[in-house]
Amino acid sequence: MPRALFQKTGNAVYISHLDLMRLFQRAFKRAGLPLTHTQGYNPRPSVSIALPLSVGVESHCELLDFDLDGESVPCEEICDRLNSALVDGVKVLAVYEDGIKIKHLAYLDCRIDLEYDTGIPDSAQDAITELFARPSLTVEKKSKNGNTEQDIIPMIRSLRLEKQDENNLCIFARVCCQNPSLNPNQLVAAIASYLPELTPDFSKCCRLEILDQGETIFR
């Protein structure tokens, strides 16, 4: 089955995942690219995301999996004929066939970056690095089956702080993203508990790269 690697960036961030996988839908309709169907009562289109994006995230590392119907299409071609499909924003960086299994998906990279109006708060730095030293760290999590309590530390594999300029810091951490999985959003609303008074006036996310259990990248 195709793999098709793509960004998600600028206005696009706002798309939802069920909005995302009709873009991609249509455009593959529109490339002149036909999928297969699944078989059953109610036949649906075989195109996949890995990992399900929050609205508002960003990404230069999703991946889709795909199927075709009829004559075999060079990769090349479904990336350019698909890019001519897509909105702006959505860009298919790459197509490719004989993807790693998902099941193999471990770790992903990510950049949080954490906006203070009037500036970062005296020892934020500090402060924020040593809350994701302690040995633990119990944040509550959302779910479709109501809330429960998530310590955060064992899928936390990596964490650095960086100062941008006078009113930006960076996060850049390594985390769990499948059995057990982080959300990073999380690690803001860790700040938020824990450390009131460093609470961002603004934070967005961004997915840089997944990697599998060996922590190289996963493609």
Contents of the next structure:
Amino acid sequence: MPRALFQKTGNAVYISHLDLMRLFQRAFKRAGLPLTHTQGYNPRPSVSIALPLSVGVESHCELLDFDLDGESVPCEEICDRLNSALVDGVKVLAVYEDGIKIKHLAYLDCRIDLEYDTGIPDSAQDAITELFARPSLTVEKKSKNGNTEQDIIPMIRSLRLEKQDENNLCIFARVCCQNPSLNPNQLVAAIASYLPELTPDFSKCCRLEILDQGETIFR
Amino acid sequence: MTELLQRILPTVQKPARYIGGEYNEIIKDPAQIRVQVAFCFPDTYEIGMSNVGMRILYGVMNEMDGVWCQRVFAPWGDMESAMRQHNLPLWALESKQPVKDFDMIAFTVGYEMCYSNILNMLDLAGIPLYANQRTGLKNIVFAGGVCAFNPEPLADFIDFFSLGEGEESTVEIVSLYDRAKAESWTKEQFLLEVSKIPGVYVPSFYRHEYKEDGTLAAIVLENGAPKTVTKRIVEDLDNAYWPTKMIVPSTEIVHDRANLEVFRGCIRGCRFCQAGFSCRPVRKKSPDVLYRQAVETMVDSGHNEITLSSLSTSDYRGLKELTDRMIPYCEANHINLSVPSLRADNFSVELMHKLQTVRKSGLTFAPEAGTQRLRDVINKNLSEEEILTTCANAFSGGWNNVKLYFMLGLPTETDEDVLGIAELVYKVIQTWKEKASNKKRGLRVHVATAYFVPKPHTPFQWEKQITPEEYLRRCRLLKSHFYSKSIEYNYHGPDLSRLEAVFARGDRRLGAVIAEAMKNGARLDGWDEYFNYAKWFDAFNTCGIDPNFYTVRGYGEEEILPWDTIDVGISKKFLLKERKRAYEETATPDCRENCAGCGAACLLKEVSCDA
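Please move on to the form predicted in complex with its partner chain, as the form predicted alone is already shown.
First the chain shown before, then all remaining chains and molecules of the complex.
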């Protein structure tokens, strides 16, 4: 099945996963690229997006698998035609004839911006680095079946902090993204629960790259 | 640092409705713009973006050179709290500019229960609520939509109303504003000139005087205002503007599909129905034009569903021709064609089979009343036999789901009529037992009753609304006669319909009530999550206004009615005649069978009524 790599930036980050699926289905139609439909009582266009993205999270490495009906169209043309039918903030970066099975997807590189409106507290960088160097760190995880505790340390492959400016401290982390997966926002939740005085005024998250088990780029 | 709105958005429900940026959104260069119009829909994005009228006028205004029309919707409660907490004023989706920066502020008003939203949106925008507090030409507030057919409850807040279909009049209004702004007119000068545009009603040019009993004593004209203002219509729909490049929302809306209006007006004359009278005369669109617009819309939007809309689509003469052409196109392109508002006739059943849409939605009938006698009173030409025959057809075709809609509190209604609903429902169940081809899953009959609201410009505009207590008694009476497990009965609570009745036939004195209720926190009244009758009850008390005056009292035929200034083309003589026929239990044939002389044909100059 062909695969598209796309990014979700700007205000498009507020489009939910389900809405994004609908948006792509319509974009394919507008682009004159008919999708095959699932069989059955209620046929649906075959598009699927790996690793549903939380609302508000930016990404430069989203994968969309789809299946076109009719004559084959060159990948570059699919890419161009889709982009002219998409909205601002959703942009296809490349289309591949086929992709590696999603089950081999293992890690995610992300950036988390911690914004401190009155300046980054002096102790912040060291304290946060130390926090994530602990042998274990349980954070409450909200799920449909109530809240559970989750030790996030085993799911952090690597992590570093970088001061962007006076107000913005950046976390760059490589985390597990499948079986089990760590929502990068949990890193902020850990700060808020263990270092409440270092809770940022605002934080935002961005997916930078996805990788396989061997930590090479996944497509 | 991340700006304020971007910090708020992740914390609210469904943030995608606040960001704009959808496919086909219109962005213009502000440097080229002379008139900025903030087009406000007084409800949420999901409701407003489903409104065809708004889409038409958005397109119409944006076709104008030097004019940029942008959309504004009411925020949900969580967003409103955040906006108030951070002093973030209401903005338009396209440019994110505050509404306060716009020249003209337009509202489309389709439902009485959004009146609090209009005031709340002005307040969130930081614009004075009362028309007389806004002294300049900037921020002029105007409104249209079906509620403008009785604009009086909003008269204190809205500078002028645009009555009827706006494709042409909106261009005239905005062009006049363009000139007024260029020539630095005062607001007074502009209102005087705009009142000369046919279809424009300037409420401040009319002084309402009341008698001691609270009814109107006189409507005094000022500034040379016309005695009546006649609504505008578009005569030639084939050549009228129709937006085939529609905004495609990036988030799910209520009617998440393309929409094609097949004709305007209605030939039916149901005596309770405001749209049925106020949208006359009947004007058609040709199947050729519709097919072309349908394909253009589908290709451009990428929607997987299109709906044919009108007040009664079965009455569209070209329906067979149009659907015969559309069905193959839709099937080839994986598009659902949905045709709501079909009557229970043979062709409709055949069509529903072809479309397969019934499978999803089930059959829906709106007999409105339980006995033939009462259906004759309200002129709902749907017989028991038609309902049962259609049900029999559908049940034998494998369908097991029926929805039946009724009203309680209709004029002359007795307990016998109420129980007639139960009898009809049992006949439907009996029909299923006899005809169903697939009984494994059982039958579901959804019955819903609404509380009758008398509306202006209908033969029932003088009628009493029954008391809420009596309405609830009738609901319970009906409920006690439903024994079958197949029946699911829902009835609307009375409070909302009672308020709707107050404002539908309300006068100018209600402006104070709306302002007070809004101050008490009334908003999003159309939503169960927010509607709170106590806020309104307190507002009535504070303002010393008795809601019963507008509901259970009934209006006298000799009374001056608050909406007497507004002419929708239907003569009062005709409405009175129809009212008399209702009490005589006499049905009036549909307009196609025999023109009843409602008067709406007088609005036409180039074509004749297509009833």
